[in-house]
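Take a look at this single chain in structure tokens; it is the form predicted on its own.
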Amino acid sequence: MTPKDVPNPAAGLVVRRAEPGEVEAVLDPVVKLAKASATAACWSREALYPYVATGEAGGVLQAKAIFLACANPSAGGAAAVAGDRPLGMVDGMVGFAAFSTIMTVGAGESTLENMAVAGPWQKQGIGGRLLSAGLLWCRAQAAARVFLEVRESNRAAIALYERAGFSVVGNRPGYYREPLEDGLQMRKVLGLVARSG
């Protein structure tokens, strides 16, 4: 598939949080997408499981979430439940972003742990939409800051993060393997939002 064969993502792309009941449907497509990416961390099913299998934080001090970008979610017989948000449709997954947060009153911290967009779907704003969804979740978890690491050579990702308000705060020599490369640590300061519930 070439970029010209990819439909306009605005016409049918949905970015949403993976639900705990979808754990088995989500694990393999996310692992496959991460392995196909030149820049994403290649997680095992076991490492990915906590990002999908947990619901709301419910008083715990750490939470994890994964956001999915699914193309044409109404195709393939996906049922719409809970309003118009389709659940259970991951066959059209073209991207994901995994976040974690440690909640501390007034000083919680979140991390963008992993993110990938399938090659033919890149440069269409999907990474930005995944990042925005995750940042909203981080705010809802009372995170004051969000951190991430990115390969020093990944100029497209660095530009995306800078547009979203991240800035470089450190260098991690030899942080990445295969190939060995330095990582940049980036940070975004969030405005505080009171947690509901």
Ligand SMILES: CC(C)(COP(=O)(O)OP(=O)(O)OC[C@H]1O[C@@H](n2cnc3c(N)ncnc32)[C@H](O)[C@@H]1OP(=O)(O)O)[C@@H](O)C(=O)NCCC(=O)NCCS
Given for the second form:
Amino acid sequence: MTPKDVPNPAAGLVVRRAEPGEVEAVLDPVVKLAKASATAACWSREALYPYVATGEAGGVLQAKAIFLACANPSAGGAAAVAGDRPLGMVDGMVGFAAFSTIMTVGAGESTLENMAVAGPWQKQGIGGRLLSAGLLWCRAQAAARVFLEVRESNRAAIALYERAGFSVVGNRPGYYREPLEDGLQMRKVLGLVARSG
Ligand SMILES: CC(C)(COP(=O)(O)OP(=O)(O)OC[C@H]1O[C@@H](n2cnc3c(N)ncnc32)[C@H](O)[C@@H]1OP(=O)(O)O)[C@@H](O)C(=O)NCCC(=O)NCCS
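Same protein, different state: after the form predicted on its own, show the form predicted in complex with the ligand.
The complete assembly is shown below, putting the previous chain first.
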């Protein structure tokens, strides 16, 4: 059975934040997915580590978080999909999105640092769900804006970001390598909320 054989397989997926206690379980699958995605940033375990291992900033200048799309074993359809283990991923992890927030006096500023959904699972709303979860976290960090960079040829990602309310605010000539390509900087302005805790 392939993911496409299961009716609406993405419906049983859970999108959640990775917790510090699961560093070892999370790092390798995320590195593998990032490497398999030609247009995602190719991160090492060391680069990823602070996104999983650190909690909220608590007075520190920068907070990081990574959100995962995982098969939910208690959901019928997803359990069948999880048994398939597409791309050899542990625990049915089929997508991630990593964010950071710089805390400043007043409002903070967030960045979508990296994001990918495994090929067979794309165009089923998973990227949108990961983005929504991350944007909620950015709001909770009292970020006023969220920035990202994207290859100018990456139509799928640009469409996803525009749909989520991002707009192009700048160009980054020669920002990407292998292949060399210009980047677009995109920004979403968030409604400010009071930082809790
Ligand atoms: C970009 C990416 C994360 C999108 O994930 P996804 O799960 O396919 O996205 P969704 O299914 O949530 O799509 C949401 C919206 O994005 C747009 N979109 C997604 N894939 C698209 C495609 N191939 N072509 C056009 N629009 C697309 C659509 O507007 C879509 O809304 P719709 O389904 O109502 O039409 C995925 O394509 C991916 O992993 N790409 C490789 C890695 C990458 O480029 N990462 C971003 C680096 S900046």
